[in-house]
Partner chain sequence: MSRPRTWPAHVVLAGGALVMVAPFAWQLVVSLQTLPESLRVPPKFTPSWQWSNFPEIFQTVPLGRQFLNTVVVTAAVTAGQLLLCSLAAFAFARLRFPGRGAIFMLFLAVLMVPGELFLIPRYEIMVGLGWLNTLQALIAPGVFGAFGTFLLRQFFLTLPRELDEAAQLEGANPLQIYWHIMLPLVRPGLLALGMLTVMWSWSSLLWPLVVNTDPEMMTLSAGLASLRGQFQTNFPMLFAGSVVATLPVIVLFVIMQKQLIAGIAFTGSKG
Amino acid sequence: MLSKREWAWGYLLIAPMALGLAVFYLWPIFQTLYLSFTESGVFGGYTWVGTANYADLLGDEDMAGALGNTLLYAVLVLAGVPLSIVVAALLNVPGLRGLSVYRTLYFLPVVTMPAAVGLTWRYLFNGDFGAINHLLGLVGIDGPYWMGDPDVAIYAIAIVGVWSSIGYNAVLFLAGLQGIPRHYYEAASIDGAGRLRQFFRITLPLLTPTTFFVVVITMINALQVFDLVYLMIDTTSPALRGSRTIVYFFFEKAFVHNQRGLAAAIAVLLLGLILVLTAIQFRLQKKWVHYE
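In the form predicted on its own, what is the structure of this chain alone?
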């Protein structure tokens, strides 16, 4: 049984962390929730409008389009998770020469500034003189205007998203792979199982806890994508209609049109979407994640 003095020291030690959490996380959440029920004035001040902002968003075609684009982007980026597993498995091959160099190269996009990533890929995807269309032309394929076509732009952005996330996810998967006991593979080899069968029968099942974590984190990050859209798509481009995401829509309402109450409602809806999808994943993980 702890004494009052020990309880006091415990609360004192966690006080700085609790204060920072309350000021920088909890208070902004409650403030945003309050602002979502208000309308901002031209010269400042807020007027209570109830659920009018949410009603406007439910009937807004741009909001529906942004939601669809965001979900499509998230699905496309999540499709790159298996690629991260393959990369991690290749980097985990015993005796691989230059392993540290490969790990550095794959992790380099993670530490690169988003502005540099977006602008570089924007140049590569240029429809007139971009390197990607040039390479496609060498094999007889007429590449599209990636950043100008509303039906193609979101896929180009998703390619960059997958490329940017492979390194971080591969490091997580690599840590998971190194936590798998080697005697499982030795026993499987004695029984005649090849590398491919070991991968599907041993590696993937024992890697499911890491896979679950990566899927959840990747999904949350994908639902909040903004920088790639902002940097790669011009505000006057027709492709913006097919690549506008929820966070970009929030940016437009808050900082371009000065509709802060409506922007706060968008943020609350995005938070709710993330919570619902994350709860569903935690519910479903009981059916496919193996912790033993």
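Bear in mind the structure is a predicted one, so any value in this text is a computation, not a measurement. Residue numbers count along the first chain shown, from 1. C-alpha atoms forming the largest set that superposes within 1.5 Å between two forms make up the rigid core. Compared with the form predicted together with the partner chain:
- Residue displacement note: Pro16 has its CA displaced by at least 2 Å between the two forms (rigid core superposed).
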Contents of the next structure:
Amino acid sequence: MLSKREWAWGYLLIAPMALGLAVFYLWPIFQTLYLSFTESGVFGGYTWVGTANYADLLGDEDMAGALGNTLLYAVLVLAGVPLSIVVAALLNVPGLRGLSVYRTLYFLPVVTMPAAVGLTWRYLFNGDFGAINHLLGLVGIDGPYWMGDPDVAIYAIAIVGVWSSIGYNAVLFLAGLQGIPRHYYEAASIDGAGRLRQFFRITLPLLTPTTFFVVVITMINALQVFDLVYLMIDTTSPALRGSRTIVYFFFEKAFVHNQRGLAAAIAVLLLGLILVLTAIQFRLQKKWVHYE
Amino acid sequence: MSRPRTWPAHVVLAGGALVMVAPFAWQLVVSLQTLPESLRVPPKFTPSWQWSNFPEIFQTVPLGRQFLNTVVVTAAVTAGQLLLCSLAAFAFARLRFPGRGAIFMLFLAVLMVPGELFLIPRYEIMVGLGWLNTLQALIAPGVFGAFGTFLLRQFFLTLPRELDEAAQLEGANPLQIYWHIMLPLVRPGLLALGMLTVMWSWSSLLWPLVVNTDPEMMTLSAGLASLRGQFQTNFPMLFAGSVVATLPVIVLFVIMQKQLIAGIAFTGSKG
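The form predicted together with the partner chain is what I need now, so please give it after the form predicted on its own.
Next comes the full complex, this chain leading.
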């Protein structure tokens, strides 16, 4: 029989990938777990300190702040998800021309590098000469110093976060919409249901599996936000207190302050947070997600 | 039947599209202004065709070198991903071997873990290898990907069983079946993964920021980020650099958007 040879081929073909994942993904997970219970010495090397890092983080003001900022950011970005549904629903209007043009335009922020995007928005949000405060001024609103105010900065970052994810999520929703059988709408039309009623009674319920997927992915990504904070907020800005996220805090500890053990503990806590919140999402899904 | 009215949809979509494009347009305009113009109150919304910003940014920072670094890293990572992911995906989808299910679950588990958990040990691997400030430090971890393996496996699974059976009867070994028969058939999957990988690799920031601190060895993403403090107020130059960094991906996206969109839509429907 061929089967023994098939085994060998199977192992041979997955070997390069399995080896790479083991070295760059699996081993690092366990290593980070281990490091989180150690302290790095001045001259390299690690000493075991038990749960001291975790204890330190529990009382750390910056950690509490980072946790709060990250959760606030995640909530704000999730609040932007309905915008993607609206965009997808409009793109799905029968007979709409220019679909690919719209798709391209909405997708621009997704394909362009966060570095360029972050720096541009930072300029737009400038309190003195930024275009946003200028536009707000035209309608009589006195805009804040977005990037310098610890109470405001995270909102500015979240606006960019929503802006840059609308296109991606809209593509997912559009695919979901196109999977809804036409005859549901035909039946509803015959029953005299208007467009809006159809949207709330047919579209939204049948779109809940996609919505669930998008919400989970968006949440997991939002909990790991780093690029935008790093690019939009100066390391010396007072606004950092109000916008330092968990990954930013991790980055500071690991690669600026060289406190690897503490940083590893932050990463482990982030993993825990993501697992818990994702598990809650999966629990809640029974209450609102309709599978056909 | 009358044609449905689409203009209300157009009004809202066009308004939204304006918000999507405005920052890019504004970036382009400012990249062609002088420094004082870029700081004017109220803002000046027209360019003054200050083309010299572009050669100047190339002289101020090693932008040309960073561009080349980014191209090399992105090309290597994408080629590596396509080859290694498709090999593994083919094996998972079409070959039977003990432990296949368990190993695949392990791959999936890796997908769920946030990237920060890999960062410190990976950095130490690079220190150990003496690879800090080299391009291979950027390439090596990037060529391995659980997501790509998962994505391509779904494509391989859709192909009919008779294909391999027929080829097997002809005496083809699995590697020949993979290369000559299966790979051409999963082209849409390869294109989608290729596009996604180009996008991610081109834009990635955190890892390049950590391993390559020498401006000569930086990618565009990290290079731009490092300008933020240094040239904080010189927005025209900064945006000239941004335009150079973003334009290639935008062009590629416009050409390949169908494949990319298909790949993303796919992750949503089968994820």
